[in-house]
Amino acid sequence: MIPLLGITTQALFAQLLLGLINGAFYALLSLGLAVIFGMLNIVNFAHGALYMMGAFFAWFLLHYFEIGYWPALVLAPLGVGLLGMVIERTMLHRLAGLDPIYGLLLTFGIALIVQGLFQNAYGASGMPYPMPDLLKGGQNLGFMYLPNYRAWVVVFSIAVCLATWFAIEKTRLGATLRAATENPELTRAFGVNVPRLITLTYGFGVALAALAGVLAAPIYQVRPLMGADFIIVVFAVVVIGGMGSIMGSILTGFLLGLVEGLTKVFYPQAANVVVFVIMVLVLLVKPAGLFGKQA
């Protein structure tokens, strides 16, 4: 018990673990944007439904395939990063050199659809999707109960975040990105196919919203409208760690996570706006981000 607040410590450390939980999952999609608007100047709204997309791909696989949970890992965030590559070469490839604002609501018109289409096939209640059997169960630490999943979920997440700010920020292909992003033109006297590049980048991003949605499944069931959810709070994770920095938003992600877990526990009223509270105290001291260049 935490004295004068009459708050049990099993308490705290369950809504911690639930904090760090969404912060997983506000850091890989957070990742997502981060990637394609640093490198592609693309908002890209339809993120959220193509997170949604990443968990209906897991449960067609199951339901129609028999193919689980390991395979869909892998599977589902391909297919949907096809579709991201599609959708970039037919759409979002006529907006370049445009103002942002027109690749926004682009996607945001594909969002609605996509939403509108799968509620029209599913209807809005949740569809469960099965734990894998190897992440059944828990660990008992004494102080709380750790569920084996989603523990992996929190370490698997780090790992890819972690891997994705490698490949870009440290390896010559993410210098090669860069260097398109910022001078195309130079970028093409060398050699290299920069639309091809901006394709397989989008492509990138919106793989790692269908990861995300992958293993968000098993937890929050699989529901047309589970990227309306989460989309408006990681817009704010990505503005607050700053637009376009890949760092910022994953240890924003994590942090805002944490953040909403403690507000649960002390003041349960402000959980769900606590996030955008910061947003507007971010912006007011540095418009750029925490972790953001100003323009």
Second form
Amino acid sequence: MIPLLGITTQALFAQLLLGLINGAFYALLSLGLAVIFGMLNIVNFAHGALYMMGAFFAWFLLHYFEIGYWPALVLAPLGVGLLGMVIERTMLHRLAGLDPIYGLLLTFGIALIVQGLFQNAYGASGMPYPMPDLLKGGQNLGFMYLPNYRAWVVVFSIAVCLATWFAIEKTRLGATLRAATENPELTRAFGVNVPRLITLTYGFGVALAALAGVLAAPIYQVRPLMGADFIIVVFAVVVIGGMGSIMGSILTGFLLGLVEGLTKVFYPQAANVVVFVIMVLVLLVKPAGLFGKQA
Amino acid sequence: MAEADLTAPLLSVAGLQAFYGESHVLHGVNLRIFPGEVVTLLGRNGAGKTTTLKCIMGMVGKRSGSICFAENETIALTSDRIARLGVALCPEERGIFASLSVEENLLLPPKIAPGGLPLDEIFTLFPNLKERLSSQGGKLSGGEQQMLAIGRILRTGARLLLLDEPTEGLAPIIIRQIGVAIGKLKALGFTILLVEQNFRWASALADRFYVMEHGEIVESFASAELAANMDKLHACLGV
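Having looked at the form predicted on its own, could you now put up the form predicted together with its partner chain?
Once more the chain from above appears, this time first in line as the rest of the complex follows.
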């Protein structure tokens, strides 16, 4: 009757922490998707593949150049973000003004090609990525054991999410970005190079995905399909939060990670579907999402 | 047009054609504006006034002919490049960004040249704006939105201001306030191309008038000749 009685607090907090970790990745990924969707009106299905490339970029740096985790945390988002900008300039750019379905198809195709190439070269099984020495070990909090690396992922993700929110909502550059999202023609007529802004926005959203990939590398294994599994849930998160809302996608990401963790404790069978059940419920009650603006 | 002999025009439009998809909207527009002038473009709805402004601003995709601003041919330039040469638009429907605060709207257009109005002077022209700085753009009244739409293009250093129907849908007292502001801008040396239905109001500000019909300029006369052209105007504008 009361499942709580059968659950130790140890297990409860362990699952909550796992939920929070997943939530951090959901938040980083759905934040990037929201930023990209707002500006380019493109549902970026390549996001999972770019997240995977972030993890691989870190792995490459380590194996071929002996460059470790901390530089990779900067270099991988830069490198993959740059690749994103090339994709935008050479391909997505040409779809501007067309039905968003074309962007969806193109990015989905890119994801399949990229994942296929990586799988061909590195196989489907994962490759381990070592945890940075600085973050090995953990803290005994009394009620639970907290691995340092996981604490770092949660804290760092929250910091990156809040910094992104601040940059978009509270700075001059962010105001320009919001203006270009609302009315690109007029923003351009004020002398803003909107096409360049679009390229940079896509690059930034992609860099967030790659950053999540580097953060994930020591926890999950580095595998070609690590993003493909993840991204479906992330899209559900985006739908629940409402496309285009910055704070909405951050909060929804963390919230749903926690809900998933709790479900694992109390009713494990439902853990993989709970996000989708919530998605259906939210769509029935608030079709624009929890934080979305009604069209 | 005595000025023509003294100085080169700041803006000179010749044989301007424009298309929206298949429909041919402008059929060879010719007009010239000299530095410091206020010129008003009159004409019925659909005559091509707004399209002319948008072409000058580079916002109409299919356009041909010649638009020369400050000795730069701009017909093939993108709107951001044209803006950086010193042209600024206050669009029809005002174009206030609802997701930006008044202050963000005001500071949005980047400075393109020295010589723009400092914020203090913009607030002297439009004191209402100063009180509403932190409001969201979408929450302003129509009059406040219009003041913001004009105010935000004054600090960039643009020399040619394109104002598209700045009095549309506004109360008489606000229209008067905007008239005073445009008069002050003229005194400050701004060159202004004004699209306006309300020609009695515009006649107090404008040096010259152009009248458009079916995508062409059909009349042009100085402000002093307005009375003599009243009959023709009534025929053209149907007022």
